[in-house]
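We begin with a single chain expressed as structure tokens, specifically the form predicted on its own.
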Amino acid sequence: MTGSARQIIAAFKEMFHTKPATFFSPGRINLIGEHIDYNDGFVMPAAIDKGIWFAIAANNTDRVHVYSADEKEHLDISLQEIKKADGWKNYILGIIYELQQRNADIHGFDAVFGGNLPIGAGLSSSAAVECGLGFALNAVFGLDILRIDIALAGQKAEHNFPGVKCGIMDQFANMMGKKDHVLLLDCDSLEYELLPLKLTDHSIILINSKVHHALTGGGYNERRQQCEEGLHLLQKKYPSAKTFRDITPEQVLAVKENIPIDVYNRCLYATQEIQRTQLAAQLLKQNKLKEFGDLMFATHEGLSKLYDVSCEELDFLVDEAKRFKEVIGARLMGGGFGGCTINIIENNLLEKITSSITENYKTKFGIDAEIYLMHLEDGTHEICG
């Protein structure tokens, strides 16, 4: 048990004076196929060993009090009661709401949560509160509720409560990631394939640009709104198509004089990163890993230029990357407009390379990155003992 779940443990028992239940409910990282999982792509996303622990316990009555140890704050409300609020708040009355919708049989309940994700760096502590307290739920109570179901929940508290238009990748991730291993998820049908990430000369680093991105701020929900634009402009050409992997890149250049610029570059990102995500699954099985990284770096090329939602800071650590023969493959990684580049660089140049991009960075923008190394973990689970 880690150190963080300790303390976790030791709040709630000096809070609520009673032995609770613990579950660990990870974050995320997507190698490939960014912003897709709304547009019924494919996408490649792990749970990793950072996230949230939970603390929990019936407390009957018809009350939820839960604590956030981060951000020191308490949320005191009735079953009978569950509505929006502001903030971290609403990730817990979200799924609270939804699986209320489902009719599950939730009482009260006291927990106190808590984590080591950075907040805005595009690690998805949202769907990991979320799936966290839906899975911590369902096992407390007993309600017999699928991990996918749960994923589902959650990508719909998202929806309703902070407002974010979110695909269902995040969630999907936090309930289904297994230790070592990468998901190939089809957002449209919600089938899936594990697929062994062997990184034995490689590590996976992020590199924090410590911009912060708001995805409740319209960018995120905007894209989305432009796909759906460019989808229904495109299916009156092309009738027969249901999603955006119905369309080839050159079906999109075929009819970029009668589509707004602006919708022409979403469409012509998504096209291309379904193509690569399905070309990146088959180069991870045979394990080439070079040219896996080339994909990653085009994407970074698309998500910048075409889907507009990189930054200078961005940019900037992906150009810096890409000096190093080392770093086989960088990109930014999550929502955007901020937040995290994904690299996968050799082993023996780790500390020197990430030593040299953060420097540089620092002498750029004056803003100290953090550096952090992911290992790939199982999704939302308990901690026994």
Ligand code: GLA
Given for the second form:
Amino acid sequence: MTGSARQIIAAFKEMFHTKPATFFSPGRINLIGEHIDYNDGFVMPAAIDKGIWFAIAANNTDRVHVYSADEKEHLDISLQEIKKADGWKNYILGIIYELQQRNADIHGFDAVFGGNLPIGAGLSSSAAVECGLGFALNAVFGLDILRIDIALAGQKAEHNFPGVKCGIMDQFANMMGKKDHVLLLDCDSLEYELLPLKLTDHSIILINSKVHHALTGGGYNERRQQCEEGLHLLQKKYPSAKTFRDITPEQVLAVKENIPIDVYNRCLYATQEIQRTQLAAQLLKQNKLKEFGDLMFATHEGLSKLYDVSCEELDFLVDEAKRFKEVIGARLMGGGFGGCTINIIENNLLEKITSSITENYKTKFGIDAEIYLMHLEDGTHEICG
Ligand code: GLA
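For comparison with the form predicted on its own, produce the structure of the form predicted in complex with the named molecule.
Next comes the full complex, and the chain you just saw is listed first.
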């Protein structure tokens, strides 16, 4: 058991004087397929070994008492009064609310949670809280809810409480992730494949720009709206197209003059990224890592120039990474507007490359970027207490 898990269990015992059940809920990375989960595309996420631990036990009352070990704050509320609040409490309240809407028989409980997932770094700490608690409640109260339904409830919680109209990628990866595998998820049908990730000479490295990424700011929902508007306009020209998947970048190009430029850019990116991710999946299956990496660079270009969700700091980190031929792919990861870049780097030059990038970043922006070496983990699961 990790140090973090031990601390969460110890904090629980000290606060509530009973023995809890304990769960690990992972963050996620995404190799490719960004901002297309809500555009009926394909994505390639994986659950990681950084995450959140929940220690939890029923308390035989109708009250919920949750302590956030990271924020050092309490939430104490009756199950009859679950409604929107703010900050981290919204993720807890949101998932309880969504499970209640599904008539789940939840009773009062005590919980302590916290972990080692950097907040606002684009690693989906929000899905980890929503789905982690959903899974824990499912186990503690024997609710019999399927993993996929916990993921969908988590997504609904995110829509209705913090108000981010996210796709399904983060919650899906949190629930369905598998150690040493990435998921290839069809976001239209929710069918998926588990692809083994066999990197022998390379590592997946995240570089945290430390520019705070907050999707509650409005830019994320605006992108989603622009895509909806764009699809609607495109369907006038291409009536048989049901989703972006049925439209090619060339077809978007053909109607450039009839669509507002921002909307056009978003649609062009969405259709390109859907094609890119399908190609990337084939390349990964053939272990053609170099070609896969080229697609990651192309995704970054699209996210920066067409989708407009990058920032100066993320562009700088990717440009720096590009200087080394041993970095076979790099791009901003997740929602954007800050957070991390994901990089695939040759092992023998890992130290040298990451030091050079972080030093130059510090000189340019005065910020100490953080480096995380990624290991792929199982989705949310119970651990022995
Ligand atoms: C956030 C959302 C996801 C997805 C990514 C961008 O992480 O929660 O649903 O849209 O941004 O790919």
